Each structure stands twice: as C-alpha cells, then as structure tokens.
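Have a look below at one chain only, the form predicted on its own, in structure tokens format.
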Amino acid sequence: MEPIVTANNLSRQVKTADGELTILDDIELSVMPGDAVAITGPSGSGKSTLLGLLAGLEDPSRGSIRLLGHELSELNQDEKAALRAGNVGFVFQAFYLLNGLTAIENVEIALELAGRDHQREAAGELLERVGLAERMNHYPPQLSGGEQQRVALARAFAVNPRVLFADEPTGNLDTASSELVADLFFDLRLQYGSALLLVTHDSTLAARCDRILTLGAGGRLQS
C-alpha cells in the first residue's frame, strides 16, 4: 500500500534583514491511507508551514514530497490544483467560506470542482449529516462560528478526500461549538476513512489522532 502523504529532507528557509531563518529542517514524514496524525509545538514551530507545503499549497527549499502517488515538484501549480480536486478536503481555523453564497452553494463549490453529479442532492446530505438541516439557504454571515465551521466541514467531506489537512480546526470556536465540531470531525473522518493531517494547540484534540508528532526548536520533527 502506497503511503497518501510523504516528506523526505524537507526544508524551508525564509530570507529576513537579520538572515536566512530556517523554519522547517530536514522533515521525514509517511502518512498510510486512513491515517490521522497530529502535528503539535509551539506557536511559530512551523505547524501551518509543513502542513501548506504537503498540501502542496507552497514551495519547500529543498526535499521531495509525493502527495497521492505524485512527485509534487514535477507539477505546476494548475496541476496540483487538479490533483486536489476531488481527493482532498481543507479545515482552517479561518472558515473561508464565501459569504455572496448560501451555505448549501458553498459546499456545492467543491462538488462542482471534482466534477462530481447530483451536487444540491449530494451538499444537502452533508448539511443535514452536520446538523444545519434548517441553515441552508443561509448567508455565512448569518450563522454562529460554530455554524459556519460545519459548513466548512461538509464542504471538505463533500467530495469523499482520501486526505484531509486541517489547521487548527476548533481554534476560533468556544468551547462548546469546539467539542461539537471536533466530535462531528472525527465521525466523519471515521465514516470516509479519510487520512488526516491535523495541526494543533489542543491536546484533547490531538489524542483523537493515531499519532503525536512534534514540531521543535530548529524546525525539527519528533515523534
């Protein structure tokens, strides 16, 4: 079985007026279909960095990544969008949903870039499966933090991911909406067998995940 996610020498180096600063130093990482794996460290560790560049979403300074059986280095960037469409599914801590688009549109988005069919039927289900049955046909700005992350929820599992980067995913909701986004989360996760890459703070959150890994002083990963 081919790994979903792999990193090898992977590094990231930023240029600053004191320097070149490393933020990512020489990574290994394998992640296996159905996987859930927990990045963790301190802010400004470099979580939200690694997770961009497997995601493909940024450039390393030096190392490979294969992301869904591809050499990310060998393709432009309208074809790693290509390969995103369909296979993966984003959570951040900032919803990014669109706010001209009712909840059902934004999650119907996705569908139509993996040029899936039945898309209204299809985002109505996820809808109803997070609980917003009766918040639709709702603008974002309509609805609770905590609403707009569910939305944000099924339009990530809308097309079926075999991977899911998420970043910081409960990281702007109180604690209640925090415990029932991250219960919805890893049901949903269990029910598409999606791996996962999670980024953050919370260590309840964290222990939900198949493995722990560290980001420390240097940009170094530790298990």
Given for the second form:
Amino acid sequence: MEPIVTANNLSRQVKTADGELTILDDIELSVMPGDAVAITGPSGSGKSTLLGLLAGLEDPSRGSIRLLGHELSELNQDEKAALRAGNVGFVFQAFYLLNGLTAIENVEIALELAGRDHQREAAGELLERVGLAERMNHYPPQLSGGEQQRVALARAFAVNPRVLFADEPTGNLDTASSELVADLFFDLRLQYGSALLLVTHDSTLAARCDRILTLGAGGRLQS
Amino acid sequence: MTLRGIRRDWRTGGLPVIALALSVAVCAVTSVGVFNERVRQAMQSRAAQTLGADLVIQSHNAMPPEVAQKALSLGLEVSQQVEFPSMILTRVGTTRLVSVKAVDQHYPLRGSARTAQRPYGDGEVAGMIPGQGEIWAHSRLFSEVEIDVGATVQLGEQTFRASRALILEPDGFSSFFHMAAPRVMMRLSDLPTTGLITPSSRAHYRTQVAGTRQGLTSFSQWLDTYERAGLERRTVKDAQPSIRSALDRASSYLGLASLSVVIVAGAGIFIAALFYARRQSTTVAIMRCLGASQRRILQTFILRLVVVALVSSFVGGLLGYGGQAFLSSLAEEKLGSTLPPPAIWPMLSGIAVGLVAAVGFGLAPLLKLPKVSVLGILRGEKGVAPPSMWVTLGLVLLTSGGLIFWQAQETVLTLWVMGLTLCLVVSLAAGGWVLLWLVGRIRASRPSHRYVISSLGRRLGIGSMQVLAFGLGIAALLMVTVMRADLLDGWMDTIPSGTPNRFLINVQPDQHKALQEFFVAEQISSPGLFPMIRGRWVRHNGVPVDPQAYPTLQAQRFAAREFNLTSSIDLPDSNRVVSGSWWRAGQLGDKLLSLETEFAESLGISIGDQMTFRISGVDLTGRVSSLRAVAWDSFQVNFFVIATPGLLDGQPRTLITSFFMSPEKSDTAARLVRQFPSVTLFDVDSLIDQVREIIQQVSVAVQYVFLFTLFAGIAVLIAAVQGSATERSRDAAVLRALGSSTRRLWLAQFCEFALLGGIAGLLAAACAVIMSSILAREVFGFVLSPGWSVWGLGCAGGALGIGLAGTAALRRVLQRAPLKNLVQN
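If the one shown is the form predicted on its own, what is the structure of the form predicted in complex with the partner chain?
What follows is the whole complex; the chain from before opens it.
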C-alpha cells in the first residue's frame, strides 16, 4: 500500500536579520492510509510549518514531499489546490471559518470546491452530526469558539478526506469544549477512515493517535 | 524619537497612504493654484489694457501731488490725465460738444492707442501722444462737424490741428456709456494754454498707475490710509465686469476642482488613519501597561501625524510647483502666449492646505487611541473604538468648510458647496449602505457566489465607507471629465460665434426705424434696441443718498454715479431672477424695479425697498421687486437697474443695442456711422477673445486636475483595500487550503470590488449630474443637459476600474503561499 504522505530529507530555512535560521532539518516521515500521527514539540519548534509543508501550503527549502502519490515540487499552486480539494481536510487552532458565510455555507463551500455542487443536505447532516443543527444559519462571529471549531470539523470531514491535517484543534478552547471537540474529531476520523496528521501540545490528545513524533531542537524529528 | 517611531510605523501601514494622499492633494492645490495665479495675472494684464493701467485714481478735484509722488517712490509708473467736456469750434463756425482728454507723455501705461490718417480708417498703434498744438479726434467728430484730418479747430483760447483720427483709446471702453460727446485727445502740457480749466471747472482728474504686484499692493495700502475725500479707485475688476466675471468663474471652477482632489484625498486620509490607529492598538495597550499617560500617547501620535503631514505636504508642494510648469507650457502652447512668472505663495498655501487636511481628516481616528481597552486588546477581543461620529463630522465639516471658503472667498458659494458636499457624502454613505444591504440579501445557490455577495453585505460599515470613498473619487472624476465637457461647452456656448461684438449707443428714438432698416439691409441681426435713461439715485426708502456713508469704494462709486436705467417688459436673455419675481403682464404699469444682485448687495438694497431716481430734474420712485444674476460675459446689453415701462414712460432717452459684425463686414461700420453720425460704435472683439481665452485655459487646467483626482482616487483605493486586506488575505488562504484555484480567487476578489465599484459608480453618477447641474446654474449661469454617458461611464467605469484596481492591489496577497497569509493573520 502506498503511503498517503511521505517526506524525504525535508528542510526549511528562513532568512532573519542574524542570517539563515533552520526551522526543519532533514525530516523523514511516512504516513499510511488510516494512520493517526501526532507531532508534538516545544513552541517554535516548527510543528505548524511542517504541517503546512506536508499539505502543500508552502514550499520547503530542500527535500521532497509526496502527497496522495504526487510529488508536490512538481505541482504548481493551482495543481496543489486541486489535489487538496476533495482529498484533504484541515482543522486549525484559529478555526479559520469564512465569516461572510453561515455555518452550513462554510461546509458547503468545501464541497463546492471539491466539485460537488448543491450538497446542502449533506452539509446539514454533518452539522447535525457535530451537534449544530440549530446553528446552521448562524455566522461564525455569532458562534462560540467550540461551536466554530465544530463547524470547522464538519467542513474538514464534509469532503470525506483521505488525509486530515489538524493544527492544535483544541488549542483555543476551554476544557469542556476541548473534550467535546476532541471526541467528535476522533469519532469522525474513525467513521471516515481518514489518515491524520495532528500537531498538538496536548499529551492526552497525542496519546489518542497511533504514533507520536516529536520535533526537537534543531528541527529534527524523533519517534 | 518621533522619527524612529514614524520609521517603525511606516512598515505597519497607514502612514504611507496618508503621506501619498497628502502629497497628491498638496501637489494638486499647488500646481492649480500657481497656474491659476499665472493665468489670472496674464488675463488681468490683458484686461488692464482696457483700463490703460493697473490702477486708476480719479477725483473731481485736482489730484493731490502726494498720490503720484507715493506711487513713484514705490517704483510704479505714473501717468496723469484730465478729462472734461468742452465746445469745439471749427473755422466755419460749427460748434460741437466734445469730451476732452488731456494726457501726459507717459499715457497709456498699459495697451496703446490706435489712430488713423482718415476717419474710420484702419488704426495703427500710436507710439506717442498728440504733438504740441495737435489733437486727435474721434472719427465721429470729423463727420459731425464736417472737417478733414489736418483741419484746425479752436478749443478754448487755443487753436489746434486735428492731426489724426482717434480709432481706439485703450481706456475708453470702461467709460463709453458715460461719454455722450465725441472724444478729443490732447497733450496735458497744452492744457494751460486753452484756459479751459479753472478751480471751478467740472473735470475728472486721473492718475494712472502700473507696476509690480507688490508695489501696487503697497500703494493700495497707502491709499487706504490716505484720508482725502473724493478719491475714487478703479481696477481691472471695476473696469470690465465681463472679464472679471469670466475670471471669477474660471477661478471658482479650478479652485473647487482642485479642492475636490483634497476632499477625495481627505477620504483616503481618514480611512488610512483608521487603519493606522487599528494597527497601533497593541502598541498603545503595551505603552499604557508600561505607564504612559493618555496625554502622552495622544501627543506622540499627533506629533507623528504632523511630521508626516509636513514632509509629505512639502514634497507635494515641490512636485506641484514643478508640475505647474508643465501645465503652463501646455497652456502657452495652446494659446500661443507667454504667462507671467510663477509666484511662490500658492505653494505655501498648498502646504498649509496639506497640514489642515491632515489634521482635519486624520485626527478623529487617532483621538480614540489613548482610550483603548488595554485588557480587551491584549486578549485580542477588542480593537480601537471607531471615532466619535460627532467629532469626525465636526472636524471634517470644519476642515472642508474652511478650505472651501478659502478657495471660494464667498459665504454663499461656500455654503452651497458645503451643503452639496455634505449631501454628496451622506448620499454616498447612506446609498452605499442601503445598496450593500440589499446586495447582501440576494440569495445565491452556490456558496462561492454567496461568499462574494455576503462579503459585501457583511462589511456594511467599511463597505459603505469604501463606497463613499470610491464614490467621491468617481464623482470627482466624472465632474472633471464627462461633466467638464458639458460644463465648458455650455459655458463656451454662452459666447457662441455670433456673440455681439459691437455696441451702438446714443441712438435717438427717431432713428429707431431707420436703424432697423439699416440692419436688415446689411443682413445684421440685432437683439433689439433698449431704451437708456440717465438718472441719479437720490433717495433710498425716502432717505437722501450719501455716497460717502457707504463702507466700500465700490458702493460709494455706485451711489455717486449717474445710472443708465432701462425699462423692459421681458427679462433679458442673459439675466436670471435669483430673488423676488419678474413683473407679470398686469404689473407693467406699476412702478417696479429689478436690480443686479451684486449691485443691490453692495448698496444694502433689498426686495421691497423704495429707490428714487432724479431724471431730468424729476424724481421717480420705484419699489424693488426682484434681484437678478447677470451674465456679464454674455456680451448682451445689460443693466444694473431695469424698471417697468410704467415707471420710465415719457422720460428722455436714447437707445442702445449690441450686434455681431463679422470681420469681412468692416466697411459696414463706416456706412453705419456715415448714415447715423450721432451714434457711437464700440468694438468689443478683444474682450470676447479674452473670455474665450480664459475658457480655453480652464479647459487645459481641468485635464490636469483630472490626473490628480485619479491619483487621489488611487490613494483612496489603497487605503480602502488596506483596511480589509487582513481579512481578505486570511479568507484567500483558507479558500486556497480548501482547494480553490487561483482563477476562482481572482474572480471572487474582482467580482466583490466590481460590485462595490459599480454601486459607487451609480451613486457617483447621480451625484455628479446633480452637482454639475447646480454648478452650471449657480457658477456658470446656464442650464445643463447632461448626456447618458455619465451613467454608463459611472457604473461600468466604476465596476471595471475598482474591480481591476482592487484585485491588482491584492495581487501580493493572492499570490502568496497560503501558510504565509495564515501565519501573518
């Protein structure tokens, strides 16, 4: 079986006033379909950057990334976007919902971008699944943090993603909301069978994954 | 410290847009101001030729010697003249009343006299004044007393040779209505030998003065303090209402056009200042935590604003000063004449305008900075509160009002423009709000369409502000482009090619029929003959008129002079009633008067007042029933005072008319004067040319203003885009992560901006049409019929222009890797 995501010899440097700073160095990683991988590490260790690189949201300085069988360096921005549409789901710490759209429209737009038009019913079902049946027509600023993150979960799973990238999905939530979102998150993952790459500080959340990788000093990844 | 702070703040945004908007505004005001001044000086210098000088002081008594001495001491040129009526006697004993003008060797200081070897001949420039023992006489005198050039005539105790026919005296036009007798010009040094002037003689003593603007100003100031009764001052403005009228209109239009740049830029400054304040909220919260007082915070940010304003205004001023050279060269090329050198003061005024605009438009958002909720900001829950509506409105109104008054120099016009600007702002903001709200209500089946629509509907606050800013810019652009053509064409049409270029006065009533027949025979169309009745104003509401009691020189002159009154059944074409009402058919027998507004205002006369005129020893009283705005630059026969036929019937009168005579009919003039020797014919072609020239100058300058409006519009666009760029870049990154293509992102942004631009364009077109119609009526004096193109251009141009420009402004955001956008937000 081919891995969903692989990274070989992956490095990322940025230019600073004091010269070049290495954020990620020689990362090797492979995620198989259905795998759940947690990436932990101290603040500033480059976890979110690694997630962004693996999802094709930014380009590495060196090395190669294969996502869903495609070498990302060979794809342009539009081809990467087309690859993500319908195959990749995202959950961010800051939710990143589109404030101009209602909860249901936020879910619907992910389906539309995946080429599945007029899926209002499917979007509504997912929102019901995350407990927001009564809040479907509310705009993000009218929802609490926990509710917004549940909309983000519905959006991420709406396209039945083969891989899910989650960056601190509970990082902005209180304990009660955090537990609710985490339970929903892992339940949905099991239901949809998506592979998961999860960046988190939360050890209990990381413990619910199959593997835990740690980004240490110097941007190296350790099992 | 301040400079370091500015350098730091510069990168966070807001300040560069403020600086750009200010530089554009100051550049516009400076270049248009300098150009305007140069054109004004050029035109005044040309117009001064109709006065023979830059300034004339006139008295019924011998001129005090210190007047000329003072003018000479200020480096000014001086010429002395005496004008008086006298009888001339030919060798065969024919006598005729003439108007004698004795001039010194410096006459004229501006322009030149033209003389010919035969009456009504082609005039040549006279390089000097009449020789000793010689006179120059008006062509009319030769035919009236039947003498030839070279004949001798007696004037007082002296005999003179009529050496040439006087075709044109440069300063003759201004007084032609008062000059019933033909002119005779002689040397001032010959005057004592005639014995005609004694201390009790009825004469006008004149001192003509010409020179630099500075010298003339100093001299005028000295005259203000020189207390000598009976001294009357005349400038170009007094001499030529047609030129003054055209210059005033040109100045008003250009000044207000350049102010529209300031107001559009002001919108940009305000939005940029809002953005700047928002960006500085965290810094301010931290400063507050570290113990900075509110006062210190306010001082810090105001100081930064003022420094940025100073530097950018100075840069704008310098650019404007350079830019006007380009503008002037265009004008010089088009007109084939050289403009006077540029003055420095419009640049200083421009810089002052920049400072005022920076504070007036940029201060309100900063005032809220010291009052931020520290905890709210640090928790990321709150930002800077929006500025107080009343403070903003107060500052903006005060600034706009002050600037408009400074430019218009007139309270009524200021109130008009202020009212219009306020209506414009309110209409654009409210109209924008309503239309965006309606757009937001549109149901779209696809979420991506809904995203575009809802983005507009959701950002109602900033959206309506963007509509306001874009709308101001588009309205200004429409005003100076599409409406400019309509306005200037309409203005030019007020002096079409057949505009009367000859005035005929002293026509006797019994010559009326014969003259009409002459016109028909010569195929000349005349607008009709108007009665002209001379009378002196003696009582106002029953109280005797004392000219010296009026505060202004103009009013004193109006009150002291003899009026040319007329009576008319209909309102003349180039007149418009601005107050009261024109008489109806049933009122023609009543004793009613209609006054020119400026004349009435300067004399403090209102509707309902009684005015008594003494005509041939008889006092006639009429009631003022209407005030009229008169288009002096229409070159039709116009009067300060018009009466109902009922008031002036039976009074001794002459007739006056104006008509157009094409250049190829020059011999018609000679035939006219031969057939009607008692009439006086005046040529006003040069005046018409000057007014046309002024309109052309405005046309060149307005194209230049258009460019500045465009730049100011770009500043507004940047400011408006910057205000929502954070949210847009975040949304773009999210959509990108979800799989949106570049094309779809571009399209979404374009559609959003295009909708915004279309709405702004529609509202702007409506505002431009309304404002131009009012401007045409109030400033230019004609009724405007705007074409449909303004609507199409407003909507389509607004949608396309703002759509493309907005998308281009977000180019970097759309092209950046999605993760970068998410991290930055």
